Every structure is written in structure tokens, then in C-alpha cells.
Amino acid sequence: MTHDLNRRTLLKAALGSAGLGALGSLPAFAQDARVRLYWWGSKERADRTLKAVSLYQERNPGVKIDGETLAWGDYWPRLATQAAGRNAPDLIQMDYRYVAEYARRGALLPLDEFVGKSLDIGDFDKASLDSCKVDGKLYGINIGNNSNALIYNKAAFQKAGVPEPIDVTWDKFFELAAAVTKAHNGEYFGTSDASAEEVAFENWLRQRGKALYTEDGKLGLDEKDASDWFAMWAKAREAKACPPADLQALDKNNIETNLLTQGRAACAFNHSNQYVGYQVLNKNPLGITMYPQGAGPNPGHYLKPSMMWSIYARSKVAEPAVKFANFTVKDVDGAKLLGVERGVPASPKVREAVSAELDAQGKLVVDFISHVTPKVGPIPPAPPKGAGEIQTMLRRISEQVGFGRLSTADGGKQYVSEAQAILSRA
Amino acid sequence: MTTTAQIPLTITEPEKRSKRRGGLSRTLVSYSFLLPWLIGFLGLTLGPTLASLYLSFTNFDLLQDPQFIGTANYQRIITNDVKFWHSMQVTFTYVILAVPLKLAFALGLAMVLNRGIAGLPLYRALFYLPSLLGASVAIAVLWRQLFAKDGLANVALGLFGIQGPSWISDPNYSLYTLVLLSVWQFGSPMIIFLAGLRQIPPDVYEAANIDGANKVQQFLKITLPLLTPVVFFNGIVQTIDAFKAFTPAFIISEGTGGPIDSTLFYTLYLYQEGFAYFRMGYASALAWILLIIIACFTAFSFLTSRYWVHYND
């Protein structure tokens, strides 16, 4: 019996301490507003974001902001899963590609009622506001604007005695790139192979008056367009302007594995805000310029919100979340901490204040946006459902062509037929 | 298998008595100890499994409520999905290569270790280590480095004047690097083989020696037949594991199954459909097809086992 009693006492004690443990894990200040903040991006972005968070918490006792960050590829599956579990983060870094999908499915909060109150974005220009609207309602707060940008290793061009690829045509670009490869004895390539990069493909399509998608969500290009694109890169591969397919396949579509970062190629096709992230990972000074241009007058570039803040529809702390978002885009101190790593601020006042204190790299990005702004076309419509799958498919077909398993003509055919199948299914 | 057979399964008399006397409280105690596992099993395994059966008959994009669409998902998978068949092919290639190679390797090493060499526990631990680490993200990342264009594998080949390709990013080789990764994790079948080898009485070999049987004959006529229960067990466990393989392919291809879908394992395709393209209903149907395939394989193994598995009793 005593044995039993002892055991029971022990059990009780164990349960008791477990209960105490549970009490201990309750938030110390129950009245605190806890905002879950969620974003994708590089380590540089995380550092900047967390700095802004601590400054905000310092100034606003009673608000606690918990940050969660993931790489782009893992970010969306996690967000979708959390949204399905009705447990998405309160403040979500949103992309132009997805805002319509999430908004139309009722996962995001319309922000119009906050404008003029806790959200002071009256001085944003119309384009910066409209690009965050879905069906007439505001679902995002523009964090910064960006545009397509060619990011390149200045030293690689200088060492090769080749002029930098500033505002050149595609033909000239590949000529320069091939010269860089040659000067580096074929061990280092003039440019990475961007045939799998949808941003580059879209820019090039716009130059020939086409688009990835039409206003009503249909395919905006034909087989010939896609074939020509693959053929252009096949020619560059042959001329050794860009690396062979097995090298290019090491690129997993992020800054860390891009061949520019890996020290194997001199150019990366990307967005202007990513310049900051690239420079952090590169020893050599990088340059930033527009994508190579076509012969025609159509601009390939456009300005878009590089990302926006959205609020989860079921958030219980929408007001504090909006206030923190406002802090990062309208409060000069908050915006300065983010710099231009998420794009150039949309508010003219903030842009000016932020620009004044930028380092040389940040200034380059701002100058680039000023340089591009007069040359841009309108922003394309938000992509239709299934666009994410088509983006992955472009990568696969570009690899099939690169490894010689598909001709460039068949690559074009396959792109169109698979894309149409995906769109009709989605 | 052979080891559990030695545990007495009948309840002895005193225990029976105490069970009658202690009755309810004893049962409650057992259940309270079982409870954490039971909650986990019901809540985290059985519940979601049944939910996924329902979802497999729906169209579910995670954000909106699922809509019932009957067997449309299954119909599409069977009749109109190139990627399904492709990922099947990749997975079966992987299973057919990785499982026998791994088992052969594990058995070979178990036999070497069974010779009673000095420092056996150390070797056993060392050989087991890859199995502990194998499915981890860190090892997949390491593998990516080893078999990249300028990875260690190519440095080693370079010593012999061979210029290797970029193994992991060349669709001709990428799947085989994953097979190799799987074979490298031979530790757990090896430990089980080792235990099985220990069970074979040494006098059988002595008798064979006296009769003049050579090593090969001894292996084929004694070791292998007496080891068949262990081979059977390891075979099933490893095959199921191989069908379910996900992490290495996911990490090495960064979730794409690339290059050119050459490492698009079935589970990876399932993941993409569900989590990257938000077709959770379709992904659930894919998951159930995998479950059926694994169940068929296991049933088939059990049915045929009586023709080739010899229990030593």
C-alpha cells in the first residue's frame, strides 16, 4: 500500500509541476498585443526587419511583434497551410503574384477603413496604390517599388577589358558576355542562363509587344515567341556567353545559389531591390542596369510593388498590425531601417529622407529606379491561377532544351500546350 | 522476429490473479500510460488519414471549403496525368535500385562485423551513424556539396584524370546520387542482420566445415536460409521507407524534383500538388494511391513469404 501511495503522490507531484509549467508559459503580460509578422527573404532582410521591430517595440510598450521568416519557395506552402488551419500570421508580406488569389478567397482584410487613420498613405502615387488593389479594394500596403534589373559583377567586365552591359541590345549583350567568358579562359561565364527566369522572359516578351498573360487571364504569347526565346539562349549557350546546362541547373532560383553569387557567371537577371541582397553576398562591387533591350520601341520594364504588407482576415490584432506596417512605410525612422532592400519607398517624403542617408549601394538602387521610371510601361494584370505552376514549368522546359532533350521549336510548343492545360485546369 | 518468438506470450498464473483483483484501476493505469501515444495516434495519425480519404474526393484549395467531386481526382490521375506516371517511374526505379543494394551492403558488413573483430561496438556505432543522420536536412545539403560540379566526388575522380559531370544537377545521374545516399544509410538493416547472424548456432557451421563445405556453400546453404526471416523484415521495412522517401530529393532539388523532374519522387509530386499548387484534394488522392501500392506490395510479400522464408522452428 505504502508503495502505491508513494507512487500516487509522485504522480500527483508530476501532474502538479506539469500544470505549473503550463502556467509559466502563459504570456507574462496578458494585455500585450502580440502581432505575428511573416516575411520571405534573405538574411539581410531578416536583420533589417528585426531592427525595425525592436525600435517599434521600444517606442510602443505593450506591443510585441514575433517575426517568422522563410525562403520564397517554402514561404507560400506554409502560408497556405496556416490559412487553411485558420491560423495565418497577422501581418503578411504579400507578393503581387498572390494578392488577388488570397484576397478573392477571403483570406485578407480590406484596408480601406484604416486609410487616413492608422494608415497614413495619402501621399502614395496612384500607381503605387492601384497595384495593391483587388476588385477596387485595398488589400496591400506598398512597401517599396522595384523593377527588373540586371545585376552584374563590375570587376569581371573590367578584368576582361569588356565594357559594362549598360542599356545594350540583346545581341550586343551576348557579344559582351561571350567576350567576358573568353577573357576568363572559359572558366567563368559572361552571364548566367536566364532562359528559365520568368522575369527575364516576361520582360523580353513585352519588348516584342506580347505578355505572359492577357487581361482576362489567357496566355499572352504563342509557340513562336517561346521557341524564339529558347533559341536565343541556345545560341548564347553555344557561343559560351552563358554556362552549360548542368552548371546552370545548380541555380535553385534564389540569391544564394545564383551563378553570380556562386562566382561562376557575371550577370544575374533579377529585381532592383535584390541588388542589396546580392551585394551582401558578393566580394566584388556589383553594378545594376536595365535588362538588354529589343529593337522595337516597347518597354519591357515596369514598376511594381516589390512586396506589400497584407493583414490576415481573421487577425485579432489588425489595428496594431496596421500601425506597425505604417511605421515601416511612413515613419522615417522605421523606413530608414528597411532601407531600399524591399524596394524604393512609395511615399515621396519618406523616399527623400531615406535616400539622404543611404549608403552608396542603396543610392545606386534609388538612382536606378529614377533612371528606369521614364522608360517603363504599364504594370501587367495580376497573373491568373496556375501561374505559379507555369513558372515552374518554364524552368523544366528550359532545362530540357539546355540538356538537348528538346529542340527549341518543340520547347516552344510544349510551353504553350502545357501552359494552356494548366490554365484550363486551374 | 526470431527474437520476439522467445518472449513468453502466455500470462502466468500470479499475473492473472492480480489482474482479476486489481481490475479496473489496473486497466486505468495502463491506459493512462498509453494515453499520450493514443492521443497522438488518434489526433495526429488516424484523424488526418481519414480526413484525407474524404478530401481525396473533393476539390480543396486550402483557403475555401472543399467541394465534393466524386472520383474525378482518381480518374484524372489514372487517365490524364503524365507527371503521375513519370513520378511512379522515378520512384520505382529508386526502390528497385536502392533497396537490394542497401540490403546487400548491410548484410555484407554485418557478416564482416560478425567475425568477432576487436572494437566491434565502435565499428557498429560508426556504421550506424549515417542512419541516424541520413534523412536529415544537413546530410542532404552535404550530399549536394559532395556531388556538385566541383564537389569532393569530382576532386577524387580528378586524381585519376577523370573530369566528372555535375552529378546532382545532371538529369542523367541525379537519381543515382540519391540511390547512393540511401545505400549509405545501411546502418539500421545492418544492426538487424547482425542480430540475426548471432542467432545462427555456430555448431551448424562446424558440422558444415567437417563435411567439407566451402565458404560460398556455407553462405548459400546455411546463412542465407536461416536469415530469411530477417531479410524478409528488412526488405519490407526498407521498401516502405523507399516508397516514402522525400527529404533527400526535396533538399537536393530544392523542392523542384529537378533537373527536368529526374528526381521527382512520388511524394515530392504529391507535395507539389498539395502545397505548391494548392490542390489538396488531388494530393490526397495521390497519397491514397501510394498507400494502396504499399499495402499491395506488403500483402504480396506476406503471401509469398511462406515459399521462401524459413522460420527456424
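C-alpha atoms forming the largest set that superposes within 1.5 Å between two forms make up the rigid core. Residue numbers count along the first chain shown, from 1. What you see is a predicted model; the values in this text were computed from it and never measured. Compared with the form predicted on its own:
Once both forms are fitted on their core, a CA shift of 2 Å or more is seen for residue 296 between the two forms. After superposing the rigid core, the Cα of residue 395 is displaced by less than 2 Å between the two forms. Once both forms are fitted on their rigid core, the CA atom of residue 136 lies less than 2 Å apart between the two forms.
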The other form holds:
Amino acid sequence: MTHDLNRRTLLKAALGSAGLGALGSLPAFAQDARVRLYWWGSKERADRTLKAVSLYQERNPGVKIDGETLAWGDYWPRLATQAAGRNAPDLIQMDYRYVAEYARRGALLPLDEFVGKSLDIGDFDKASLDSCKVDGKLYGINIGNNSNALIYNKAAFQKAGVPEPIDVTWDKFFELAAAVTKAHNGEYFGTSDASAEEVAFENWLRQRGKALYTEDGKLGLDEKDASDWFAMWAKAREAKACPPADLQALDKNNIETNLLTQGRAACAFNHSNQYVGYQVLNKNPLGITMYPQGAGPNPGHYLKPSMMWSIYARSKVAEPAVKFANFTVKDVDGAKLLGVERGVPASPKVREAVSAELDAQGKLVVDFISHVTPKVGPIPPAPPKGAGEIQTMLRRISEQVGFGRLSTADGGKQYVSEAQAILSRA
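Next up, can you give the form predicted on its own of this protein, since the form predicted together with its partner chain came first?
Next up is only this chain, free of partner chains and other molecules.
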């Protein structure tokens, strides 16, 4: 928490300085809009966002943008508190899993009236637009597309003489991971423990023909599904393919503390847009590939907006907030500053312009999306209200199973029981 607070303070100061620099000697009356911008993510994302804010303020001296960022785990509780207090930021970086929940609470502003005016997203494909809609209304602006991605330390596999885990089955993946651990004398693990990672759990469920949630917002899995998931990772733990629970607990669910970044494990289960942030923090070249397959005959991957911009329903500066959002997804200069760190741009024109100037890391992400696209299934329904609490609950139960306080069977039973209770009162 201290790290996040310090970081937030520094970022706010940095944005303030950027704003002052951009405003220069302008008289106070020239500032006619002040937009509060809120996002989660790594330092790399913060740096890119700051540059986009600085350029936008330079071009629009009447607009001041105050930014605030937190790690994923702290971001959502704070946003929930602010929304409940009717004091949420104007421009909110939104995730697909939460957009329906916030829209149906009345916390987000429908954006349809801005389309074709200050919001120029007419060249976005239907999937990119539909994924940002709730009950037929547009509540988000797709910042970039992504998919699940296994990010791994290439050198760890190469030094161990073990093939890289490219498009392998789950059984083969754990076999390779255990071999990496053994080659590094048990002090460096072949993969992090992803039993608490909902994105990995969902991908594995989809391979089995299941889902986290049904179309009508019910739980899409049963006790056996959850128990089998915990059992698979318990077996990996026993085989030393992944670390013990006390080491895995050092991961605080962000790039900085992930065991890949800490030099404790060779693989991290994440999204393709996060590759850039991981590579910035890792000295060794990283690879990117699909999650392991084979839990069933169905595709686990799907394309989704990595994140979207949403506007707080009570914002008094909605129009300026929409214009800045549009700057980041449709203005080539703004989009280039963000690169593909938030995903591959949805606009074909912008995607082409951004891709032409990408470094090798950025091109890897674009190539990965091209590789995955023919293999994906349909995007699942937007998670229902309460889904955020269930995601946190998965992490808690996974840790209890990892520390041996719950059997895998009891963990599955408790997960389903608590999830159903959360959904029924949400």
C-alpha cells in the first residue's frame, strides 16, 4: 500500500508539473476544463499516459488533466468507494469484466450521443464496438484489443536445455516447467502458480466447454470444475513445476511483484498487452505464446478490449474527457504514444500507423494477436455484478488450498458456494 500511495503521489506530481509546463504563462481564465483521469497499470503505462496527457494539454491549453494510478488490486476497491460517494474520476480506465456492473449501477455515461461528433470511432469493427456495449448502449471506448498470453523467460528455458512452452498442452507445459525447476537446482521455478489467476481459470474452463458465467449472469461451472482446477495446480506444486504457496504469496497481482519479474519463476499468465510492461522490467528477452491447451476440445482464448475508457455518469466535463479519450485511440500522434501497451488499436488506420513505428517488442505483440486470432472462440458475456468480489475470493481460496488449509475438493466446494451467494445478493 505504501508503495502504491507513494507512486500515486509521484504520478500526480508529475502530471501536475506536466500541466504547468504546458500551461506556461497562460492566464488562469484560459483553463476552462479540469479532467480527472484514473487508470491502473505498470510504470511503463504511466510513462506513456503522461506523455499523451502532456501532448494533449500542449495542443489544448484550456484543458488540465489530473491523473491518478493504482495497482489492479487497489484500483477497484477505491473506484467502488468513490462511485458510492458520488466522487468518481471523470475518465475511468475500465475493464470488460466490470463495465456491465458499473453501467447497470448508473455510474457510467452512455456514449452513443458522442459517436460521430467528438468520438470518431466509426471505423472500429463491430466486435470492437459490441464488446463495449451494455444492454445495447455504448459505455466504453476500446483502447486496444488483446488476448490471454503466456509470457516467459526465454533464457531460463534455453539454459535448462528445455524447449520453450509454445502452444503446448497442460500436461506438456507442467513437464517442461518441472524440468526447468530441476535444471535450476530447485531455486528457480518453471512457472508461477496460476491457480489464483482468474484469466487462466477462465481459459481452462472454456477449453472444457464451461464458462465463469452464463448469459443470464449465473455461475457457469460446478464444484468438480473448481476442484479439478485446484487439483491440477496442487499436482504441479508437488512436482515443483511451480513454487510453494509461501513463495507465490509474494506476488501481489501486478507486474512488478509477479514472480517472473522477481526472478523466481519463468512463466507468467497474463494478457498480450502486458508483454511490453514485463519486458521493460526484465533484463532477459521474454517470449509470448498461448496458454497451454488440451483441457478439452474447445478454444480457451478470445479477443477482447484490453481495456476501455468510460466516463463517470456525474462528470461535469464529459465532453473534454471524451475528446481526450478520442485523442488516444484515433489521433495517430496520441495513439503512437500509447503504442500497444494497452493492446492493438481497434482502428485499422491507427493500427497501421502505430505498427509501422513499433520496436521489436511491440511487433511481437501484434504478431501474437495475428497468431491467436484464427484460434479464438467467441467473447463471453460481460461478467455480472459481484464478479469482482468473486475474483478476489478465488485468490483467497487458492491460497488456502496452496497452504494446505483446504483440500482441493473442499476448495472447489467453497468456491462455488461463495460465488453463488455473492451473485444472489449482488
